[in-house]
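One chain is shown next in structure tokens, namely the form predicted alone.
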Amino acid sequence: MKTSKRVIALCLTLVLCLALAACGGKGDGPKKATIGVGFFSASGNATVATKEFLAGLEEKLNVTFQYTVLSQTDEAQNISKVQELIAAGCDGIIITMDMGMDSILAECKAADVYVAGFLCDFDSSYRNNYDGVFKHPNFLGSVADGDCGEDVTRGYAFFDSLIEYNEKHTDAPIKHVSMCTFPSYAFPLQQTYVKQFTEKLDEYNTANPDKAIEYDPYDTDTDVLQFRAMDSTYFSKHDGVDAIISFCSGTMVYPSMVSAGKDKTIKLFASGYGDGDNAVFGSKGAFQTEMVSGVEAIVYPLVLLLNKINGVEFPDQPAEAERHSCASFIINSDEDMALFEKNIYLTAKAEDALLSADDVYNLTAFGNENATYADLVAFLSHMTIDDLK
């Protein structure tokens, strides 16, 4: 790990904390624990990098990990996967889906197993079943894939990225855009992103009529991708656009652009990172913006689970489980991508993560008697392009 990255990590805690951790912290070290992790996918950069990051923590934290893959649509399958992890002896489980939580928590309570979330805002549970989930003794909270709650600003970030592109390309600015999202039942915040983006664009167009950017009104019949590749009819329904603002994963859009021969004429501003996107990013291809959550965000649920398993908690631990936003790597240029390519997300090397095993140990209540919940939450805002410099 480079010195600059270590400085970023250590800014979350006092220098004194490291000395305490080096002396052993509390007790004789952490209890042996097994943590189950349910991913969106069995493969891909994000999954591979997360596993590599966790593998680098196993010895220091005295933990082993077991992995499974969850469904984005099948609640019964996810409950079954959690049951399998419990049967395999997991003491804690990190899940990426907010589905069937009543049944999942009932299973975990009976088995004395704790649950926490990763890359999921648990918005459905938060709005519709807060007491049943966030007040449940076996649910410890979640970190979202980007922003959530009152911190939602990604729609504004997409607007800023679009304007930044035009300012850099005054000879050929983008003048006409369309949008797409995943279904609102699974990603309700993407509807907020659409509203934020279009409101800012309306304001911009009013103030800059000579630079106005036309946008096709968001249409739930044509602009919602049902967790599968964009249909080729999208392009005829949005004829003449210079760019697509994909509030959902660009992996559902770009292959369809290639198949339709649109990858040379339409720019793509997207959430997420698909394998190999760096080869067609910026000056090399269609992608002009990607917004990616760092795999290191998994330290939030992991630390909470390990604290619970070790019978300790932070002095400022909230009485109820919380959900938190995490900062994103907002990649808007070749230079940004060059920085991102050095992070564990693409290198799959633990030494390229923003936190080392010692850093993570120092964020736990059992490893550092001065560690706080506030320190843990603070790290979630330190995963930006600037933090990779």
Contents of the next structure:
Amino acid sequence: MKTSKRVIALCLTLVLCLALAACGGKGDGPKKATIGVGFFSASGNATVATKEFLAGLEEKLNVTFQYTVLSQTDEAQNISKVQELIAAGCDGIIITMDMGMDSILAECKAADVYVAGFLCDFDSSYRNNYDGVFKHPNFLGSVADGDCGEDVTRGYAFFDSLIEYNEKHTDAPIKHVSMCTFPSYAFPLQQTYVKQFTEKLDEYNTANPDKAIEYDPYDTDTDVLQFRAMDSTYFSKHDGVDAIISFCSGTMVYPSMVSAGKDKTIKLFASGYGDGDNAVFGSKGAFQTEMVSGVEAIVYPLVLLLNKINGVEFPDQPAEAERHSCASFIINSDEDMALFEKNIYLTAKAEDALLSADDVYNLTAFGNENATYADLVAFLSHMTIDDLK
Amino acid sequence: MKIVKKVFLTLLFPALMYLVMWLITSSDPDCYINGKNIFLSTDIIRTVLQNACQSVCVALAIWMQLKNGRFDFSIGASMILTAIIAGHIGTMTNSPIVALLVAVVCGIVLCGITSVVYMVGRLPIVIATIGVTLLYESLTYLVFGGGGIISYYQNSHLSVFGHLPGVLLPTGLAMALFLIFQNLTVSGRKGKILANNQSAGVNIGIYEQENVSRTYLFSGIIVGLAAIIYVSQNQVMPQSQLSTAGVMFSYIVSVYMGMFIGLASNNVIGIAIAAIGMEILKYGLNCMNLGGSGWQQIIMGVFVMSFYALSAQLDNIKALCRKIFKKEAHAKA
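Write the structure block of the form predicted in complex with the partner chain for the protein whose form predicted alone appears above.
Below, the chain from earlier opens the complete complex, with every other chain and molecule after it.
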């Protein structure tokens, strides 16, 4: 009898100790979490810099990261990659592709894992499956690579960059341009960029007939790059152009210019940044404009996931998941490039990011009781070249 | 007279291809810019030659082993790994010459390892080379941070061996080496015997291992030359799951077509002519805006299949022609 009383007393003491320890632990910091990140590429500046940025957050946010690479075309492969991340013990997953979302969310719901998007506007889901994705309890939202939804302005930005170039180079202005895009089924917004750009150019040419800039009409047969390098006949088809406005990645255009010996005579205004572009930018070469989304934008999905994992949310948290545009570093000059070269995107050092680990911690609802969703979204518009100064 | 006939038959394929594509593009309004058919522009010479040089080098590397009775799956992986290493070292030293030398050395080392695995392991060539391919592919994720090499081909100074006239140097070297090995070395001649009947060759005293080593040495140099052109024309990403075999197979068309075209002259010339002919076809399709679509694959596939079928049935076709002409002669008599 005495022994059983002692055992019961010991058990009660142990339970009490564990309860006290658990209560004490609540105030020590965020829960240990594992976040899976599915990139669009295994290599390149953006991937390397994002990994470095996230590595710099691990200690402060008590989080570890698992990485994988998703396919741009293979839905089954993406589902399989998400399954692998779940099996690896991820509590939340950040993905860069909008494919197979129904299956991915079903898998995540079954495993009680949350999903958020990075550098992806989830346009297909937004248009065709809003309820299935954006109202799904396990989908938390996404930040786009540049513009999304009604906020599209990149076509205007390209026009502004072109005019800025001509104002700086009055001795040899650009008088004739052509355009190129990726296929509309994958990047429908690029058609809007074309429309915006040509509208502005028409207005400009009407108002300034002496400075008119001719443009080759956008042709879906010749000006759409099927995710492969531009073929050399493009230059014959657009004979005499001074510049190419590449609404798609410049890495698909510039090597073809080099190969065709056009890199000295044609200027390039492009989206995205390719490894080594800074060596041929501005006064050093063909690139005159590059528009890049900062890797720091990953804080949007990351903070939303960590809040969920820690069982907290912002006071102004929207009822449904949202997608947001992300400001771009618009690099128009050597000075802009010099600033960009000091950003984590090129240095791959966490200390060169726009946000420190403490800044990110303060954006979370568990790290800062005054943090709001509005603050988190507002940060996405503070990733411009001016913010690097 | 014989030489004229040989030259005529050798050049017939690209000449016919050019003529056919000229006729097709002439009837396509998409090919006319400012009233001129862009297929007839001088750009075709540069594009076709640059692309054909890449095909020739890879095709020669494949053909060298194939001609000696071995189908080597690791050539693509050796080329990709060599390209990454040479590209990075070339970028670090800012010297395309250093990149070229590193590529050749690297090609020799990697092909040497393949030959050792094949000989020491006593494995069938397919098993040995697939194993080596998987090893080399995994290394592409490890060397120089595992990021492949992206910026090399964007640099016009470094990528000199990917463009005219620089591209002609590694291609010319590869062709010369192949000819020397095949026609002027004992190993090349012994290789022919071993390819035709391995056991008979060994029985008459040919030491096969020595022959394999020498073949792989030459093959390694050609792989290195192919790699320097590849890294000068493409961004090279890390590879996995035998995807390098896909890279290799994308150049194999020139090998089989070259074997047939080469009947009129020489295999090496046949491969070069086949590569030029196929590049003319590709250029014409690009002019018609069919380059980036699935149509290019369909047209190329049908063409290549028809070419192989016709060349395989050549003897039957000849016999049929003879029969017809004989009947006509009898009828006239």
